[in-house]
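Given as C-alpha cells, the chain that follows is alone and in the form predicted on its own.
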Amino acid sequence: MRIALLGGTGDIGAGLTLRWGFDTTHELLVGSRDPEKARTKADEYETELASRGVETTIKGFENSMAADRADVVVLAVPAYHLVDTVESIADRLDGDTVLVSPAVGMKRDESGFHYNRPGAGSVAALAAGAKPATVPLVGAFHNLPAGGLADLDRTFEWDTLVFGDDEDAKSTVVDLAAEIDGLRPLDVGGLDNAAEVESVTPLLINVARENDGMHDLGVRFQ
C-alpha cells in the first residue's frame, strides 16, 4: 500500500513514517508544502532506517503531488492547517483514497493545555466539511506521543481510538494500525464521536507535564 503523510516533516508525521518503515513495507510518501524540505526529511528517515538494517526508499513530494499518488493519506499537519491542506489536495483525492485525521486543537494557558473544540464540534468535522464527499475520512493516532513514537529505541504498548462512518475505510485504517508493533487500534463508531477522541490529547499532555517519569505518555485500556 502506498501511505502520504502530508506534513510528513513535523513530530508525528515523523514517528509514523519510522515506524511504518521500520514494521511494514509499505510505500511512504513523506508531502509539505515545501518539496525540497520534503525530499530532505525523507532521505534523513532512509538514513536513520538504513543504521536499523531497514533498507527502504522514501520519497518526498509537495502535498498535491504525495496525495495523488497514494492510497492512504495522513494528514499529519496541525489542526489550524487542516482544512487549508485538504482543499489543497482535493483535486487529487478520489473514492479509492482513505483520508486519515489525527489532527487535535488545542490551546494552552497557566493552567496547561486544553481542547480548543470547534464549531464544527471536532477538527475530524472540519476535515470532513472540506473533503470532496466521495473520500471517506477516518480519524486515528490522536493520542500518541509523536517523541515515543520516533524514538525506534523504544517499545510500548499503547492503543489508538479509530473512527468514522466507512467501514471499510476504518478497515483498512485498523489494519495499518496494527501493523506498527506495540499499537493496538480499538473502533470507537462514527464520526459523531471524534470530539470524546481529540479530547483525551490535552490530557494526556498535562499527565505528563505534572508527573515525574511520564514523558511520551501514551494511553492503553485493559
Contents of the next structure:
Number of protein chains: 2
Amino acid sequence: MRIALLGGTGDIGAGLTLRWGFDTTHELLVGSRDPEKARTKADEYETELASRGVETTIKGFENSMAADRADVVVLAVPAYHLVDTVESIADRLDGDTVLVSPAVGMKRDESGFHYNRPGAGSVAALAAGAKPATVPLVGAFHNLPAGGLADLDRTFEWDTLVFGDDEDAKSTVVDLAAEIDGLRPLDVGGLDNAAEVESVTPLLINVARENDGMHDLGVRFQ
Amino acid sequence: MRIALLGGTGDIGAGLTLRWGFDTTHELLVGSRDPEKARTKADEYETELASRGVETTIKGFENSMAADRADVVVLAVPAYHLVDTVESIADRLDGDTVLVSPAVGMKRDESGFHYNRPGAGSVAALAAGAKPATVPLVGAFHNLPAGGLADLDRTFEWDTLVFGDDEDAKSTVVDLAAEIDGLRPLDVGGLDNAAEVESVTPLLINVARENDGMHDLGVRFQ
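The block above covers the form predicted on its own; next, return the form predicted together with another copy of the chain.
Okay, now the whole complex, with that chain kicking things off.
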C-alpha cells in the first residue's frame, strides 16, 4: 500500500513514517509544502532505518504530489493547516483514497493544555467539511507521543482510537495501525465521536507535565 | 479517616465503598437522600466484605448527616443532582472537609455517548460554584468502570486523574486513591483541567460498545 504522510516532516509524521518503515513494507511518501524539505526528511528517515538494517526507499514530494500517488493520505499537519491542506490536495483525491486525520486542536493557558473544540464539533469534522464528498475520512493516531513513536528504541503498548463513517476505510486504517508493533487500534464509532478522542491529547500532555518521571505518554484502555 | 460517599447506594459509590472497605481501615459512611436505603446498602456492603473475611462496620445515613461526620465527602451522585446535593450539605461542611467530585455529564445519541460540557466549563466547576468558598473541591475517580470496581474478584491496573486548586486537599485524595490496590492516582493540575478528564468517560463507554470482548474499561497512561 502507498501511504502519503502530508506534513511528514513534522513530529507525528516522522514517528509514523519511521514506524511503518521499520515494521512494514508499505511504500512511504513524505509530503511537505516545501518539496526540498520533504526530500531531505525522507533521506533522513531512510538513513535512520538503514542504520537499523532496514533498507527501504522513502520519497519526498510537495504535498499534493504525494497525495496524488497514495492509497492512504495521512494529514499529519497542525490543526490550523488542516483545512488548507485538504483543499490544496482535493483535486488529487478520488473515492479510492482514504484520508486520515490525526490532528488535534489545543490551546494553552497557565493551568495547562486544553482541547480547543472547533465550532464544527471536532477537528476531524473540519477536515470532513473540506474534502470531496466521495472521499472517506478516518480519524486515528491522535493520542500518540510523537517523540516516543519516532524513537525506534522505545517499545510500547499504546492504543489508538479509530473513528469514521465509512467502515471499509476505517478497516483499512485499523489494519495499518495494527501493523505497528505495540500499537492496538480500537474502533470508537463514527465521526460524531471525534471530540472525545481528540481531547485526550491535551490530557496526556497535562499528565506528563504534572507527574515526575512521566513523559511521552500514550494511553491504554484495559 | 472518615469518608462519606453521598449517593453511595449507586454504582460508583458501591465500587468505591467496597474497595476502600476491602483495602483500607477507613471509616466509611454511605449517604443517600433516603436514609433507609443508605442503611440497607451499607448492610449489603458489610455482608459482601464479611464474605471475604473483612469484618468492618459501614453505616448508612441521609446525605447531609453522612457529610456532617466526614473528613472527605465523595459526591458519587449523577451530574444532574450534583449542585442540589452540594447545596443540601453546604451548612454541614467546613474548611477541613474535602469535597470530591467523580461526576461526569454525558448525553447519548445514535453514534454513542458524548461529554455534555456544562456552560460552567466542567461538571466539577458546577460543584465548585455551589460549595462554600472555604471548602476545597478535588476531582477524582471519573474514569473507573463501576462494575469492575465493585467486583472484588477483579484485579486491575487503572489510573485515576486527580485535579484541584487546593494542593493539600488534592494530596489527601491522591493518598486515598493510592490505597486502593491497582489504582494509580495521577495529578492533572487544577480545576481548569477538569473537562478533558470528565470527557474520557464517554470515550471508555464508546470503546467498550464498539470492540468485542472489551467491557468495564479503565484507562492507563504509559
